[in-house]
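A single chain, nothing else alongside it, follows as structure tokens in the form predicted alone.
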Amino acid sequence: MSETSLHANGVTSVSMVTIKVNGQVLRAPEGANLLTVLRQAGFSVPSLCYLEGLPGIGACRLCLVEIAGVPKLQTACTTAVRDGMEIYTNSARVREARREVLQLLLGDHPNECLFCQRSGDCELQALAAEYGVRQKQYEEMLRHFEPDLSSPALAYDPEKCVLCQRCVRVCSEVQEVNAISLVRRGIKTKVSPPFEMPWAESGCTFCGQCTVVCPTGALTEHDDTARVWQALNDPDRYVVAQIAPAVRVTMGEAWADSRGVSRDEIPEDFSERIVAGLKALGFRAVFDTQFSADLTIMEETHEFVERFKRGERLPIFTSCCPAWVRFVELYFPEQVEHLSSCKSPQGMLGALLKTYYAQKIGVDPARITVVSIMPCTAKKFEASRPELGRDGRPDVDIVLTSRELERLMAQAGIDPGKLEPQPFDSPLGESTGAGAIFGASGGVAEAALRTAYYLVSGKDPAPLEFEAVRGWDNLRTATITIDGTAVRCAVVSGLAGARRLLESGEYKQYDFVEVMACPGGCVDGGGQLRPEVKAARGLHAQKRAAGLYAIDQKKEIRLSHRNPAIQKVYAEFLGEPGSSTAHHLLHTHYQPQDAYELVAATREKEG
């Protein structure tokens, strides 16, 4: 029997069917994923290969369940859900057929749990316990492949992989770049880009979404934790570190996580939790990246206000994300000359770090070791790139990410929570709202109308909150006038979104657009602590950005062109907004290339 939910205007929504599931009767949405209801009614059901608003593939057919009537088990995420059905998840038959297919899994996975960057955060080892599979049935190992590190970012270890195919569709369903597929046949299969390219050459953007969707250890962030003991293992070494805004809301959440806490709990001064655990690490001095967001919207904004005056290549396109940055140049390598000239607030950083930081204090800028802490992949790309940098010496020495701060952490038997607060260090540690924003999608636009607001009428607006530029479609549309003159501004989240906007020549509607390469932005950075795979990463996203902007409210100052150390800064050693040294320290250049002839000439070399 079904019934039928009404909107208002009297218009069929969805129609509701009853079904039992091991006994019990449920109502839900006909035609629905079976998988997504049965996990959402509590029924816990297995799957390696399953993205929540994705059709289920059954590529690891471990998500199977008895449905009464049905002589064969059926995969739940390729099962539609229809009135009458009677489901089983958990009988003696299911059971064993997980087991089973566990086994086979593991037969061709290497033993190696106790080295791998994912032990004790491993699905494939988790389901593996919790289905009591404590021996390999079938012992020989078929697929021999070498390990990719050819990437500053990622690593991929084709040994590892399950071919569950969730990084290949994040890549081409979610984003859109369609880097990477599967290759080969067979026992032989693997993921790769196209003919077998290195990473580090391919149509690869770096974002990293790929290794948070990853369950196993095959596709990772290229760890960096052991480069960061060495370094403070120097003597010779002045090691600082930089926490993007992201970062602290993330750890928060983790911290609160691991402790069966409510996250209400999570204390307000979380980031300078963090600061007393890497002090306690051994660093010499902690910065926080909010300041240079904060200097990237007096560079970004002044910037763009003079291209906006002279409507000389318009739209500006926000350049703080490198996964994005490098999708431009890789797949619209014509539109380069609309990407802010701007480094990141990472490079912004590093950049006077190692100038105005290292004269302050009398050290030789060659002894500064600059640790960032990002909540992305494509930051250890961006590192590595010698655009960002002065006469061979960069800006930015390592990056972590979220995840590899924890490691760190744990390492060093370090619980954050647990130390008393520690301040940022001055005078590049001050921050106002507007910084603390920029790891939302969003934020980047609000901070910079905030401050364009004020250079084009020299009044701070009011109220501060561009809420327009908020929000969670992958395209979101403002108009700010300013003093009679309208700004269009577009904001996207996720670079399916860009795509979208690039190819159909949108873009050109609009003066400033925003794009962060992480659907949601750096909240649910590609670096940033996986969330429970069953739940809607999105809702996690939300949640800590929910954190960014109640920091945002709480802050005295949350207007970049207010905050003293900016003002400090300027007065001292940059002059003004778009002078010389900014430009020479602040700013750099991007290079067109063709991602497509990439593919082409490796398959010429390849023949």
Partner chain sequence: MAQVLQIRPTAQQHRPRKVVAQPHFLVGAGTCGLAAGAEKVIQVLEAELAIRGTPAVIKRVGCMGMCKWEVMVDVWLPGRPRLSFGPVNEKNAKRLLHEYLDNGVVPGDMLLGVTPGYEEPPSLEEMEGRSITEEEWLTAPIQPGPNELPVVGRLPLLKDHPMMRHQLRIVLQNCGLIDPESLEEYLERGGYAGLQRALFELSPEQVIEEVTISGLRGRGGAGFPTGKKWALARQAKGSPKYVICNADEGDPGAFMDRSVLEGDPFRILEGMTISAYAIGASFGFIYVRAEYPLAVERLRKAIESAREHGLLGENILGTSFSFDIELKIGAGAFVCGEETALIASVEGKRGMPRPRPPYPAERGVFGCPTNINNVETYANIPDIVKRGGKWFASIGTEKSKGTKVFALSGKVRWSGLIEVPMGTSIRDIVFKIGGGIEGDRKFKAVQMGGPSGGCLPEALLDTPVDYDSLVAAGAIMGSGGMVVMDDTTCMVDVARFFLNFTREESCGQCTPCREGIARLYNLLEEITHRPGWNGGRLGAAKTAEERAALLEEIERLGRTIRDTSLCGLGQTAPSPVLSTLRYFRDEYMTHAVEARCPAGRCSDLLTYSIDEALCQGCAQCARSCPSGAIGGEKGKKYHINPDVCIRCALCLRVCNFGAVKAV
The other form holds:
Amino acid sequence: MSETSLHANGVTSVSMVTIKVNGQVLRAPEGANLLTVLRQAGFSVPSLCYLEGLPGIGACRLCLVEIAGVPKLQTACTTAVRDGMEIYTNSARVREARREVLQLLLGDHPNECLFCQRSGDCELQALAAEYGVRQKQYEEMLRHFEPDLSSPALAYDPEKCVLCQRCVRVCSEVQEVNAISLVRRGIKTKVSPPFEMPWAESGCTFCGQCTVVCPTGALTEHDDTARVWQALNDPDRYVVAQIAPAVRVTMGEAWADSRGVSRDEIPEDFSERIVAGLKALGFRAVFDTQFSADLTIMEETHEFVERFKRGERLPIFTSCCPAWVRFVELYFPEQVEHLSSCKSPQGMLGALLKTYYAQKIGVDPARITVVSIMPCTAKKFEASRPELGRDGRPDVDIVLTSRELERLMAQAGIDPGKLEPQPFDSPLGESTGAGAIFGASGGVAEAALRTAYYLVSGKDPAPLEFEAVRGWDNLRTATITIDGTAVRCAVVSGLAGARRLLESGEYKQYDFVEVMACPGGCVDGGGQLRPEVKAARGLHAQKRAAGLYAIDQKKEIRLSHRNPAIQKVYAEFLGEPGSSTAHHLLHTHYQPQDAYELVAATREKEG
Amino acid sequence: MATVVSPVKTRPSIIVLLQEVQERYGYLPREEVARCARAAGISVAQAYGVASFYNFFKLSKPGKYPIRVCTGTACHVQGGQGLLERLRSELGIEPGETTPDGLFSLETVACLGACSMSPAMVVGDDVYGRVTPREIPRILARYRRRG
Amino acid sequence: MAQVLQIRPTAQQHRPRKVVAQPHFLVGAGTCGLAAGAEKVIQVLEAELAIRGTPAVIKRVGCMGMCKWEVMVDVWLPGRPRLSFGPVNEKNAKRLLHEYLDNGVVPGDMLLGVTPGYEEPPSLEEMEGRSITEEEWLTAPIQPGPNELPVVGRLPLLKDHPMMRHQLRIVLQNCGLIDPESLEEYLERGGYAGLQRALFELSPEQVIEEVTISGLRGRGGAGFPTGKKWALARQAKGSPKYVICNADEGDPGAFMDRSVLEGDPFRILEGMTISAYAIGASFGFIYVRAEYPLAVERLRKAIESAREHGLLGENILGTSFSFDIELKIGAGAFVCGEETALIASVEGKRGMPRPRPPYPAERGVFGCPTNINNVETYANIPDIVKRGGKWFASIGTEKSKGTKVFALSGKVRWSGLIEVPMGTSIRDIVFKIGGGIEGDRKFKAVQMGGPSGGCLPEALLDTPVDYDSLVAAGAIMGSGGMVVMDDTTCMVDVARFFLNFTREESCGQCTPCREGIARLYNLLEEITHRPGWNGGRLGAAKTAEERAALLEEIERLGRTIRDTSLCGLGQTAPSPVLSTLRYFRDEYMTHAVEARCPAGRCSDLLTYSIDEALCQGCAQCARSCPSGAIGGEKGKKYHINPDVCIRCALCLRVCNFGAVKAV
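Cool, the form predicted alone is there; where's the form predicted together with its partner chain?
What follows is the whole complex; the chain from before opens it.
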């Protein structure tokens, strides 16, 4: 599987030619995308529809440039570099045309910047400033749509949509889920799930990649910061938090500036600063999802080794990614049996917090509010699943994405970058390096292999690193030999690769399959901070992953089964991996539901 | 060039499939759109994207009592828009749609030729002239009772 | 195969059919003929012939393009020339049989002329040798009857009919003459001789060479040289290759392609087959509108018939060349006339255009090299290959060769489907072929190219019909819609009509087209209404100055849409506005500044009054007035209170005495 992934830069030609941009001579690969070339050379050319790594579609018409000898203005995103091209990116004619197009977009965009989640982080808003728009040319909105807040994960306001199609293209060309499409046409065109049905009932996996690429406030995570404030302000609530691995190598991007740290460095572990920030807000305790990642490894590896020995329902599919789980349920319902019955680390920690921890501190679990800080929108959906709760209450009450964490801190006027680091609370706060790498594609497989090696052979592997499962291709495979037994592993990142693996039947060749729905894994999750608009996609995620591997490297303990806190919780509470208590608290079941039937069965408006 | 090379056609075109459904039912029922999508190897969202793009496809079953609201000049001036707004909110549907109970569908027409009774609308076969938005619930109730 | 070889046409075998063995009745039964009652006429003919017990053949043929004279019936009796009659209806059909079939007397009032036996389209020289001068036509005493045509000394030829005499028919040469469902008749008219020459005498490159020499340019609107297009598709790497016939004729008021498909479907199949041979394709699609059921039916039968006779399928005419065609029925989207949108639709997707390059010649349907031409372009191919590119290049102007088919309509005396050599002036088309303006009103403008085209004023009537002159004048050749307007047409209203159309048909993908056209339409709404209408919702322009400034805004926005849209639909959508604004700016000004519509079309800008001299006091107007603005007493004069009047124009429409005036 050597498909061009989102991370490839799309430049295949090696023949370099000379072009002239605004009078300046430039060397560029022949046939390369002109917009990419211009941006890389530092020329600012706006575009709302272009997505680095995918072919340009020329929809927004903002990247218009003047090319000598070509009478009409051309969209740079659909132009290939030719030798001797003379390009003007900023002539009066170009700026005027862009301003006109921009006015047309603004005319049909609500005047809600003051209240919009994306204010300050909106590409349309930034362009209006860049082009000196001080007045709307067209006052009346031409489109009138209702927002869709049906889903616990995503919020959609079609009136803010500029129809750039980035979301549709990420969903189809990158993820190949195709849960949404353009519907109707002309001024009535809209991005929507089928039949313009509520998002929650559609074939969406809630991976949230669409919310990362949306240039405006049209598609965002379902904002839950207000619910956090409400819980914190309620004296009866005992509010605790957990922080996912990928979040700690990401938040520096939001707060680095205040500390004078360059965004280009390998990100440092921000977890203890986030703990400090959350404590400052009034959280009673902050725990580490990396701890429950270690716990997941204990349970999942145990399950795997049992199934492997019996040759039962192989391969085992990892189940820590809720978008992937939803994807299997919807699109490959017959393969649901392959999913590990383990809850995700978020779910496991939630369950422990409302039982083991509640007992320990002597607080009624009904009073505890568990807030997860996740790189992910699908985690919001996961937390809302009825299987992940007890006594009618969810194990995880509120899920905040990285972006909401940034917002929460800003609302409180706190810059965690300036705070003194504080350690996680005990005992559900200690983790190993194996738990840390859960946030990068291949990390779950690697952590599992480390422990599986021990479970099968009684020895720890040396070296600990399984380099073969690391990397950025959307499919990586490796055969690991443990005591003479070959374990065939596949690691998939991105749902497109997952679809191909399942559709082709290739998955049957493996014993252990790790899938993360987002390309690159949780480091590039749908709830993560958006990368710089014009940056090559994927680079920021690679840096974040490097940050996680650095954490692993620095950890004294890098094997989940060696985590003393894990050993303690088994000794005190769970018994042993796979025990009935463990099953009751840490395992779940699935709801296969064919997406075609699901969507067709939703109540038809016309009865 | 010895043989006719047929187009790459492992799957039928969704447009052709939907045309057959439309032919059979007069509109595109949801289950049928889903069935066609599966047969064409695409998602339902993509199939709906196609179906809603072309004029030929009707997305909802016409109601038992189709309501046609005149948007001609005379009716426009006499507040036809108000009628339409009221119908929208009473029925919870947009022009081109049908109520969930299948009783009413809503559409606008350029002129009913009843300008002297403007604003005018037609419910089923009954023409209503000089209608005020207030009267709408009463008129609708009449048909609901009839079922 | 034996059967194929038996009927295989060679240039020498074409024998114009001069005689028939039994009476033939050929009824124009295209969509227009059918609408005019062709089926009823056929029923009458069948019944009458049955009464007489006369063995006769009744055939449905395509459209001659003479709409005014529909239903047209050709009667061809043994030993007699073929005569065209029209308009024929249920009543006079009986008389036609009685007078001509029974008694051998030609009913002069119904006669349109002698239709020649099957023959090639004339050369230019041949066109000169007329059997009767136009002068004679126009000055001869007119016999009583509806068709205004004279019968002088001998029977006139149909081709000398005033509407026909300035035409040169290549594309339409068979339309209305042959049975469109009969391959045999197409072969008799020289059909498939072009394909035969291509397959047996020319290499694919030589075919392209002939087409290049002919100077044929795409008839769909933009006029790209066809030979060049084919050469690109031939050179393109990749297989399989496809040919597509664009029969998604969607302009309101255009029906050229429909008539050709209905009247001469084999011509299209032959043109496509030659194209496939030339570029190296083995499969083709005809993308035809669902709104043309008759064309679909005729094409379906023609494809079947061609397959049966080895003219489609494996080893065409016994050669190693194989090619087949599939019909794709459109689902209703004007934008699918744009070639990349059409490709998307053939592939079963939303018909949204994509940027070019890559052109379809490199990457077309299913990502393969594809040649797309429209119906009229393919219709020219058989004759170009048969008679040589040089022959074709001898017709037309320096840069625009051959002929062009137009759907002539609007306020013209004789509307219909016409075909003229390139270079013919618009004046000749309107005043000679079209017979001038209906009702002796004043010519105002001619609209060409539909929603993508523009309006040309009287001063530009002498503009020759060729690609470049029309573009220079602000119109386009377009696919061939030509709507004539007189002084009762409001140019702002016309522009608004077309914008409403493109607004509905925009695919919605790119910003300027989706948002811009809707805004432009709103601006036209604004100036065609009184200030403050609609609660001033659309804009704040109230004063004369502010409203005059709207014209600048219209112009600027129009240019933006033209210059920045993704595809041809958006780029040309402002043309109806920009061209009328260019030639009829005063009219726009009058609307905007004086809030007045000189043509009396924009009802919100008119003031209504009742001419007491004409009012009969019937109260019709008062009864119909929705606002109670009309007062008076039955039997006496009525009057309109302008302060109460809502300008719905209803009284104007209901008054039987023309007493209501709107200025």
